[in-house]
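Let's start with one chain on its own, the form predicted together with the partner chain, as structure tokens.
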Amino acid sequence: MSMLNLNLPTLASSLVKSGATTTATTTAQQCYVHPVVLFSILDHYLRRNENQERVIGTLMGVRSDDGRVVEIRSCFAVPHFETSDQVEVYVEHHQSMLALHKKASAREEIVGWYSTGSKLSKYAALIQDFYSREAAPFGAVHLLMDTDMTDGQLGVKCMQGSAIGAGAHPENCLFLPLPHELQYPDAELSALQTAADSVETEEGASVLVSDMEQLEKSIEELRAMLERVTTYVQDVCTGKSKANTVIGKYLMDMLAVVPKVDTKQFSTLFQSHLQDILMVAYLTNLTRAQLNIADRLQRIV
């Protein structure tokens, strides 16, 4: 009698018995990716050897205690060799990089692996099995980045494997999609902003600008956004475009966030703060001038 063995993601945990090992896999339900991982994968892909079509590597990150939420924080490349009938992953390289990585950031652990290409390779199941054993007791997450650019975009897909088939062999693996989200901590956001400016320039290079100039750019963008919103609202009012209640409610919420401060109170706050700023600026300029003078006097003496 044959049976179908399916692991559904809604189960909290399930046991998969294979011939050799027993692994308990807790399925993840949400996954967050840091931008550095994506750039790292791209860089590895660009530097691959001549005869390689795809590259693989290990994903490092943290998981929540019950394994439901995975955060992928960094990654490193693992050389591998793939022909039509066999695949070879350089495990020693993987182990040594893992050891080095652990020294630098002790909190991160293996959460999965990545590969490039538009579809899963033939050997994805085997590699998934290897990484599942590494990431035990949690299942391994697989991130696929579409560098062939089907659909004209670099699609990033996260998935995790679950066993399928009559007996759970390592070669039988069903990759179930996992909802993923990109997470941008503030500091990286400013770095990405600077990098994004380089997309528009011709030579592909952008210069680091001062704070004032960055503020100017942000203000310009904000003005453009406000103009778009006001045009939309006016169009809706005159009936030119259809009203969308979701957007309307959102705009109302947003406008309500602006704090209402009594005018007199605001002007006192404003004045006092203005004086603080000017005073600090004056004092620091005074200090700089004094340093300059002291330095020159020294040289005369």
Partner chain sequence: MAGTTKQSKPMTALLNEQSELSAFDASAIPKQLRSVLDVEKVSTLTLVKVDPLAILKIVKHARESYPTSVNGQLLGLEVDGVLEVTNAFAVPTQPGSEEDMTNYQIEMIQCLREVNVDSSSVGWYQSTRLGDFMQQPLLDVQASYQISPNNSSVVLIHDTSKSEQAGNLSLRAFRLSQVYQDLAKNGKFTTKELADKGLTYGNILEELPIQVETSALSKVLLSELQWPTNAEQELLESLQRPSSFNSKLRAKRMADRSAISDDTESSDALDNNLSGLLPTRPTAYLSRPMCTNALDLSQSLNGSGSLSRQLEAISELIDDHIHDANQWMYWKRGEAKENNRRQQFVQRKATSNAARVARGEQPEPELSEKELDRMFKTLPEPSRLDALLNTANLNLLTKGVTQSRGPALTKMFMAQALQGSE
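Okay, that's the form predicted together with the partner chain, but what's the structure of the form predicted alone?
Partners and other molecules omitted; one chain follows.
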């Protein structure tokens, strides 16, 4: 298996001999992270080899046309080995996993790399240079997860490298903070809510609710949000609360996308959709019952 040896004293000279040059890159200004990425990094850390302090891996995602907005959608682990004077990255494994990932998600590309620990490794600048060349002509984003839970929580930081000094040496890199947000798709949000509910139970397990219970819960949450917005608007109109232009703009944008539907027509559409949901739930339960009966008959025969 081929490995990339990154040595602190000799890396600059070896890059010059191999013809590698530092090119201008487009740096990111905003980063969005999917929760599945954090779970994958945590799983990689929990499965690490004995006496291994940190783990690294490749971040995959998509960029905006100008490269200033990065969306990290997935990641995969990359084996590496650190000593006091060098770090070895298994490039062959990285390339194989990248090829497999491209077959499953052709739109995703390398956007950076991740590591674990409460602070940056002394080899972070060298690994950043490697991933910057992999992500060229865009800059590589570095995601650091504090698995040591220094502040009592699993902290996450996003950074990007910036070259410092007169010479273009890979080790002359300054990591600057990058604004980031967690992005919750509907499917992942439902799974996270289910996982969060399991924390409150004694067994540490969560029971999956039915479709009707989930619909009822969603309607209650929507009703609570509407009541909160209505209270805020009434307080602003009566002078109890100070108007906020940002909130007002969000409310205007929200009302602009709401279709103008007559009350009776909306009631008809809602009842029709509700009947469709009930029919699907009925057919699902009927199919489940038939499968159970067929399974029991098969065991008897």
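Residue numbers count along the first chain shown, from 1. We call the rigid core the largest set of C-alpha positions that still match within 1.5 Å between the two forms. Model, not experiment: these values are computed from the prediction.
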| When the two forms are laid on each other by their rigid core, does K217 show a Cα shift of 2 Å or more between the two forms? | yes
After superposition on the rigid core, does the Cα atom of E53 shift by at least 2 Å between the two forms?
no
Large Cα shift (2 Å or above) at D262 between the two forms, core-fitted: yes
